[in-house]
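Here you get one chain, nothing else, as structure tokens; it is the form predicted on its own.
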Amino acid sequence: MTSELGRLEDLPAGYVAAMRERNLVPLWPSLRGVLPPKVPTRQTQATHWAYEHIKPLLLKAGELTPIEKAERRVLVLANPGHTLEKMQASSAMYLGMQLLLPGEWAPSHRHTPNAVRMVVEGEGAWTTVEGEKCPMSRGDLILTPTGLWHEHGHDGTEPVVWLDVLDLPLAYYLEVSYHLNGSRQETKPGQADRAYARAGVMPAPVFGRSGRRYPMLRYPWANAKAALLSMAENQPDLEGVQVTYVNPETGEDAENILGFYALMLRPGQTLALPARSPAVVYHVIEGAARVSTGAQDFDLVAADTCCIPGYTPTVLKNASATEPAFLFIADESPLHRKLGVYEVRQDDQPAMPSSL
């Protein structure tokens, strides 16, 4: 069969007008656009957001707009491939840098999109989720899953910034995105992460499990970093030192649409990753790393973020020959697996950066 399909211009104008009047569109002129050969059409572009550029603008937002006028004071990390107006990093991921100043309170609400918070810098802030008060320290991951009440407050003395990651573009596309405002929450005693603080053990059924869909809401960076360092020491030949943030009672992904991970690059390490179907976000917690696609190289330092489109082989390189680098990663893998479209193309080898 020929690969050259008929064009819309080839059809009589009267025929096209008659179809449009009846809300009909011929498929064949657009077929190659929606079903291209071999590689999907992707609007997501490889994009880098440097924290040194974001922070002064975010702090200025704190001066210009009080929290009462913003509710959530956020600068969106928008991918130009989707246009800045759509405010999305990839087809299913939204990213935003959120600022909370000392003494501020971001009021309680809940919404249909799933969200997580990766703390970038500062101490003294907290997020309360369904009555559980979660302290926020650098590198901590805090879940605010779909439908759960959450609010943010700050008892410290310096600004606190965190990276928001939501599946908002997907919820918006599905026409299910909305929020509800609520009253200030009463906090409950205890923190669930303490019940799951050691690998391989969890509260015994004889005393009753949490019964909650999301039993653990805060994933302290101290625990994740310790796990990575332990893995690296215990398995010196392990090429990829990475942990997945999971539901401790089921072993499934921490949330059901996006996947979240922490990766350690050993001093001087270069890690070549094959092309996979989901888009990927890399955010540096500690250290510095180069993220290379062959066509583009991004040099990331602490608190920098980048997004790489799906089906793109990628090379990660630790910028230091003496210290490890630690990255937080978010991707669309759980969604792709649910849809049955998750794919790894081992034959697509990433091109090594010329400067390595």
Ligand code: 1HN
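Take the two forms, superpose them, and find the largest set of C-alpha atoms that agree within 1.5 Å; that set is the rigid core. Just so it is clear, the model here is predicted, and its values are computed rather than measured. Numbering follows the first chain given and starts at 1. Compared with the form predicted together with this ligand:
- Once you line up the core between the two forms, the Cα of L339 stays within less than 2 Å of where it was.
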The other form holds:
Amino acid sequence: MTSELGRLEDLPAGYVAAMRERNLVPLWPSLRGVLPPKVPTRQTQATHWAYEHIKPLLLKAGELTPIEKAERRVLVLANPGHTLEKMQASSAMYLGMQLLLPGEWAPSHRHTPNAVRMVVEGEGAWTTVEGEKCPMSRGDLILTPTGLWHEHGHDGTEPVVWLDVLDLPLAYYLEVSYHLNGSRQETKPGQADRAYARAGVMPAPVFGRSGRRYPMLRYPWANAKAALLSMAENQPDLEGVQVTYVNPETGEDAENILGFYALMLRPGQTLALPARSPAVVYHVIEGAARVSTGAQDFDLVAADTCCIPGYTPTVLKNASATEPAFLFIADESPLHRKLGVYEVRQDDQPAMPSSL
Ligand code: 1HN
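Go ahead and give the structure of the form predicted together with this ligand, now that the form predicted on its own is out.
After this comes the whole thing, all chains and molecules, with the earlier chain placed first.
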């Protein structure tokens, strides 16, 4: 088979026009574009969003646009490779930095896309999810999965900022993205993050489990950080000190489409990650790190975020020789696994999954 395929310009203009008039196009001029050799075409560009650039613009939005006029006051971290208007970080991931000022309330709604919030700074805000009031402190992860009612409020004195991660681009592409508005939720007593606070044991109510798909909605940073520190201490030779956020009753991914992780880089550590099919978002919770793709280096400090396209070997380096660095990571692994396209490449070689 030849690798040079016919071009559109090779065809008589009248023939092309006659096809187009009937909503027909020839495949062969575009075949290599949609099915390139070995490495997929990716719109997603490696992109770094520095918090020092976001914060003043976000605070300005707080002056310019009252919460009633925004519902959610968010600056979207848009990947220029997808064009800014598409509001995508990658093909399936949406990222936004949301600001809530003291006394403000972002009303209750629910929607088909899944969301999580990673708290960046400020104390006193909360998200109520299906009646469970989840306090927001730096580094906490709060789930608002598909279909669950959620609203945000703020009883503190300083602005609160968090990073929203949604599978909105996927839901929009699938033409399944919509929302419903609700009224202020009654909060119920109890917090699931207390009930599921210890690994290795879990609640076994004598009259049966909740059977809820999302038994845990708030993942406190204090617990995730303690897990990472004890892993690092207990396994001094472990190269990748990482935890993933899961459903504590089943061990499955916390949400259906995107995967969420916390990773610790030991002081001075360099961690080389193989190329994998999903795009990845790195966000610094504590410390500082360099994210390198070979083509680009991003120096991330606390609250900075970057996105790396899929199939890209990536090197993470702790910028400090004396302090650990802690990263929050979001990726498209659960989606890729469900679709059967998840891939890890050794030495950057294609490892196409096969059903054999
Ligand atoms: C949303 O519901 C929230 O509830 C934040 O805070 C960002 C971006 C797109 C669509 C829905 C929220 C969102 C969103």
